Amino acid sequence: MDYYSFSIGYSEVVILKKNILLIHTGGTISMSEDTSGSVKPGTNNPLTEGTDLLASLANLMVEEPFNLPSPHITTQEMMKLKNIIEEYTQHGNIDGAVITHGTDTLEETAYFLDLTVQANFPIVVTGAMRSSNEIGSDGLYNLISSIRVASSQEARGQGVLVVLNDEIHTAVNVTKTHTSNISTFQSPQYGPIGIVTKRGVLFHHTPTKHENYFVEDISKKVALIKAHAGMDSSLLKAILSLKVDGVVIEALGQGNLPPAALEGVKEFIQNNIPVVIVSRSFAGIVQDVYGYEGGGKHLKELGVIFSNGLNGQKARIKLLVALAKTDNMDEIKEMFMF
């Protein structure tokens, strides 16, 4: 059938099924727990074996380009996902896409796709905190919710979405906040933009802006480091010697660094290598407020780029995308003001 239905009171609601591209990439959502308590990939992906169960919700086109734990994911796999989605955009009648993914790097893949995919239908990334055969497994439930969101007309124009635990988050804001809790994915700054209920998909917020860039390859190297009390320039100089193309620093508070770290920062800038500052704090944005040595105002005067609310891992993804577009420092700064 090309529709499914459910009842509300005495009325039956009929929903036309949408054409949904379902891409499996691996992760806990596709793993099983063995008798020793170890969670790892098996011979077969349990989600692909359960595709018939999901067919009542949508007309599914299933792809499994790789089966990797999310710590194994690189920008090359992210590019592969981008290309698959765009190929279906050009050659297929697609209403939405759902990607299953390990949770450790899920937010980075989701944000990369949000920045780069050229598609006008909803794209949803989901995962699970409990493997397929554990008691209370959340994988199949999250996948069902994600298919429903990807099938929703209201999901169009919202950017790439992350759906877990009955909540809908934007890729730009969501982050993993707990090592094992099923409600680990939160958006600290703004909260979820919608919820998934038994009766429907409800959006209560809409992003006011969305950025997107055309890229064909990601080949630059960007390092990510965290500032700390007593930090000096030794780590920055060591990273510079590795011939990186950029660095993201999770700075203190609103965007401040210890004075001893400034020499290393200056060497990056003198070599026309972008230094992007985010905060190591859980929420808030970096600002050029403090005028003391190493304070945000001082750093901005040196030429450091301030990110508008991204966490470290997403700022790294954005800098990789920016460097794929340009090596002009002013243009990169402009991108990070968005």
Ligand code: ASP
Contents of the next structure:
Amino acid sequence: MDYYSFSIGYSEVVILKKNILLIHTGGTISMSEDTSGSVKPGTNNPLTEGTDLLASLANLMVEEPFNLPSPHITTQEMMKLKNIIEEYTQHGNIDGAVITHGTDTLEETAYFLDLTVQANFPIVVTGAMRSSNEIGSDGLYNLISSIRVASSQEARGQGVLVVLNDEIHTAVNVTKTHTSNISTFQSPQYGPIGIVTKRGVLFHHTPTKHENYFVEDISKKVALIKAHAGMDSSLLKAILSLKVDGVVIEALGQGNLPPAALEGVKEFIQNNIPVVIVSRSFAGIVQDVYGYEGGGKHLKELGVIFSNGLNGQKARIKLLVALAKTDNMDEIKEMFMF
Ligand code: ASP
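Could you drop in the structure for the form predicted in complex with the named molecule? We only have the form predicted on its own so far.
Now the complete complex, all chains and molecules, led by this one.
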């Protein structure tokens, strides 16, 4: 059957089924709770058992390249996902892709794919906060919503999307905000760009820009640290000695650091290693506002790179992608101005 239908009032709405690539990668959505209350993966992915129900929504091509809790995901797995999606673009008849993923690092994978995948169909990443056999399990529900979003014409050209709990978020803005609540995925400051209802998929905002880079390999090392009151340079110096290719600092407020941390920052810059500044604040962007020692203006003069509203974990992904393309500091700065 290449269509499905439902009724609204006196009318019967017929929807043509789309060809959707469905990639399972693991996470709570693919796990079950045992009698001791421990949540873990089993030998079979419970989502595969639900495929019959999903088959009424779309023609599914199912891939399961690995089954990992998302704290086990590295850029290698992200790259594998990118390659699978791009391979399917060659088939020419794919209308959309849905990826199921653990929620802990979901935003990093989604943003990586957003920055790097060369595909002209919608890509949706989803997960669950409750495993498959828990009461109120949200996995199958989120997966169905995601297939509906990936099948919708309006999802095209919006970049990689994250769909959970009836909301559609952009990969660039979404973040996991709560350890256990099912409404954990939020886009601070910007909000979702659409909603999923029983009758349809509704976009109410459109992203104004989207960046995408051609990368073949991610091999650089980028550290991520958080600033705090009384921070000094010791951690930065230790990181430098590990021969990293870049560092992201979650700085204070609008992008400021304690004066004692500056020596470490300067050593990075003298070694031509990029230092990207984001804020440890939940929302807002960093700017060169404060002129005191360690203030944003001072940091900018020293040569640090200000990110444009990304959180720390996503700025790290972006720096990895940037370093895969260039080691020219001006070009990297330019990429972070986007
Ligand atoms: N720890 C789990 C994971 O990220 C959490 C989840 O999937 O919600 O794999």
